[in-house]
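In structure tokens, one chain follows: the form predicted alone.
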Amino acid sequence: MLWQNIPILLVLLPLGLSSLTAVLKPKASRALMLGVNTVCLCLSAIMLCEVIINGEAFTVKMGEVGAPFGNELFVSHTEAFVAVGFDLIMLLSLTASGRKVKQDVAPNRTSLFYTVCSLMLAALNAITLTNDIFSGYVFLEISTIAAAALIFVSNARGTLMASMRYMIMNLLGSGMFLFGLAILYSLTGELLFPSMKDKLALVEAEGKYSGALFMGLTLITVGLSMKSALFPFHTWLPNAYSLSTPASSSILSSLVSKAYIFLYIKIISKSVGLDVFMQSGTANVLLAYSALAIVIGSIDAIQQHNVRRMISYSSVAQIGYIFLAISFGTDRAMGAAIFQIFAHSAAKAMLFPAVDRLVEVSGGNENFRDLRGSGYRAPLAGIAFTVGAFSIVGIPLLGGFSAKVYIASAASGIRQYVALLALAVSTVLNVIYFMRTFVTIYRKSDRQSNELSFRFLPGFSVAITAFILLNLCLGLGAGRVMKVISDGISLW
């Protein structure tokens, strides 16, 4: 069927047009990037509808080369849903912060910025849809280089050092991932996820190479943990997120790190196998570090006086939630992890442009004490911050609340007690630092309102309104969203 070629287009369209984006003038480059992103969103939405209607997954072979060297794209309900979510959040992030790109990025770098965004979109779609571990690694590297460029492209001081730290940590993670991949390939002779899973099950049953299997899985886990900023590998994150342009911060925090985690979920579910994952002992280590990430990330956020850094540190805790669910090692837990990916992405991608607007109407000051009354001077940004913060805290009717419920209910035995304790402590800490900001932006100040503060910003207003609705939909329609994710996982 013609629509089954959509996965190829989702990768090749932004990848092929990225070179054209580089040679165009900034305004044309932006228009082309947004156009490609819109087309990808529409195509992924069509793909999701067709997969749901047919109730079956399908595979697209890239060329005629057979296994183990052949590359494949696999689409189930889950992959299609993730593709729609990533494409939508990318589009809304660029739309909400498009005007800031003109201010924060030098004119001679603007086309480069949109070229990098196009490459990032191609990499995200490829990571989402790939059915072989080596292609996942290739596009992992493309996204890493693109992410470093998104940080460096800003005019802010310190971005060069932030991008260098990002590259160093991420290249270390990439190296570990590649070594782990090589070990698994040496054990199985396979690169495709399903074939590798069958061979690893035999390796585990024989017990001959259990040490090598554990080492390979550990290297992959540590490598992707470094790239996605799981504690204690999160030191590069605050500067990378807080110094970037609002659009870059939204993309980095809501999409890039989440794509790495989604690839990890696919590897342990479709390639390694959940039984092998649990028997290896990796899950127990992941449980401990994710619980620490949830608590320590929240404590670090409380200690910040800069609102951007506070939001950046909160991502450490939210990433801990995702890995906590993964450590439970069941299909239900994987579904909860994927739901948390989207609940956090929808909230965090909205928080960065909202906070940037609040800072803008406060004279460009990022300290909490200077934000007093900014919620009145920029009403829509204040509402967006409130919705995003409440979602992360876990207020009912929003996506973050549903995600926490799914994570807690997916645990069993001692893991359930660890999960409930970590979630309870983190929720209290989240309330402390987000409520402090909420109270501050709505506290009366002597600053006079002015025309600049209340001017209508079309792109920002439309995108932020869409973000608010998306967060509400994830909360009110959590059951349906979870069913789509679970149906896809059952086809893995």
The other form holds:
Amino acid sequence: MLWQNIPILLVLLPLGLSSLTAVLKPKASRALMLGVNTVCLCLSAIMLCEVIINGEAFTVKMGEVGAPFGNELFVSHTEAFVAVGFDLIMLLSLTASGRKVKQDVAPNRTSLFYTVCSLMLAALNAITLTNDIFSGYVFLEISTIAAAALIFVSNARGTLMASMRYMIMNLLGSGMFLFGLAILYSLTGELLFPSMKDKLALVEAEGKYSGALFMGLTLITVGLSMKSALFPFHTWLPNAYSLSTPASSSILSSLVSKAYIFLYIKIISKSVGLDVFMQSGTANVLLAYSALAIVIGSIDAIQQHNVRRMISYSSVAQIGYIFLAISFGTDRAMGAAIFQIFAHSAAKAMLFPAVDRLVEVSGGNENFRDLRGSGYRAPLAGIAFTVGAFSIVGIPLLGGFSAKVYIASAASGIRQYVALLALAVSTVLNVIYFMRTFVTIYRKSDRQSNELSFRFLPGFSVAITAFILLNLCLGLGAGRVMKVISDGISLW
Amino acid sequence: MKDMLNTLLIEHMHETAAIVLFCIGFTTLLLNRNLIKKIIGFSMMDNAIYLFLASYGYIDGKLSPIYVSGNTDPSLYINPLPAGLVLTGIVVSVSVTAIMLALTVRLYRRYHTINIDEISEIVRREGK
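Same protein, the form predicted together with the partner chain this time rather than the form predicted alone?
First the chain shown before, then all remaining chains and molecules of the complex.
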């Protein structure tokens, strides 16, 4: 079938055209990147529809070579849905903050910014679709390099250092991931997820190499949690997210770290197996750290005086929710984790441009007291902030609420009361820091609207409206979305 | 004790060396304050993993997977895949090293030091 070639195009199209964006003029380069992104979005939407209609997953063998030498892409409902989500959020983030890219990035580097975005898109699609752990590693590194470039491309003070710290922590994580991968490979001789799972089940049954298996799994877990900023490895995150240009912040917070987590979910479900994962005890460690991440991330967010740093710290807590769901080790919990990935991505990718606009109409200061009344000066940004904050806090009708319900029901299904407690405590903490900001931006102030507030920004308005609708859809259509995700997981 | 040392240092010499090198590289990348030394640590860490992979990929007494002598029996050759993985890995780590060095050059031009603590201090002072 012709549409079964779509997965290859989703990777090769942005990867191939990224070199072209580098040599074009900034405007043409931006148009090309957005065009490629739109094409990828349409293609992945077609792929999702076909997979749902046919009701079965399919595999693309690269170069028609099978296991153990070949390389595969695998598409089930879940992968197709994740690809649609990533492409859509990438497109909306770039549209919403495109104007700021012109201000924050030097003109001679603007084309390179879009080159990096294009590479990032290719890496995200490849991580989502790959069925091979080593290709996963290669694209992980491509996305790390692209992410570092997304941080230091902005002229703002401190971005170079933030980028360096990001690289150091991520390279430590990649090194551990690669070592874990090498250990699993030396145990099984397989790189494809399904064949690795079969061999690992034999290794586990024999019991002779369970120490090595545990070592490999631990290294992969720690490596990927370092890369996706799970507490206590989150120290690089606040500067990286809050100093870079808003488009970069959106992409980094809602896509890059989420792609790593999705790869981790795939590894433990498809290649290690949830039974082995639970027996190894890794889940307990993840549970402890994610519960701490949820509480400490929220407390850190409360202490911030800078609104962008507050949102960055709230990401630490939200990543904690995802790992919390993963630590339950059931298929249902994996579905909840993937839903939370989307609920958080849709809200966070909207919050960064919205807050940036609120800051812009308040004289460029990111402190809370300067933001007073900014919700009246930039109404759309105010609404977007409200919707995003409500979604993260977990107000019904929005994506974040459904995600929390799914995580809580997965937790009560296996009687995980510590997790329920952490969820409850953090909801209260979330309310504290988001309500404070909400009240601030809607408090009357004597600051006059400047000419910036009346300017109509087409890209920003369209993208933010789409983001608001996306959050509502995730909340109102949560049942359907969850069905697609769990149908896909049952095919793994 | 003697048995353990025997196993570690003689039978599994390559793996032990790889793990020791990995740990040295890892701690250097994490703890050293000098950016260039950090990059050296990173290279050491990645190369240790390649040593590990390559040593598992080699089997004593078998030929390298290059077809020259007219022998088509696959059991005579070693698996070419680990070597392929190492090669890909080296390409990845070279590009990462390049971008780290480029970042270090830019940091040095702006802050005139490659000590990460001093740079953080300058950034913090600039912020006030």
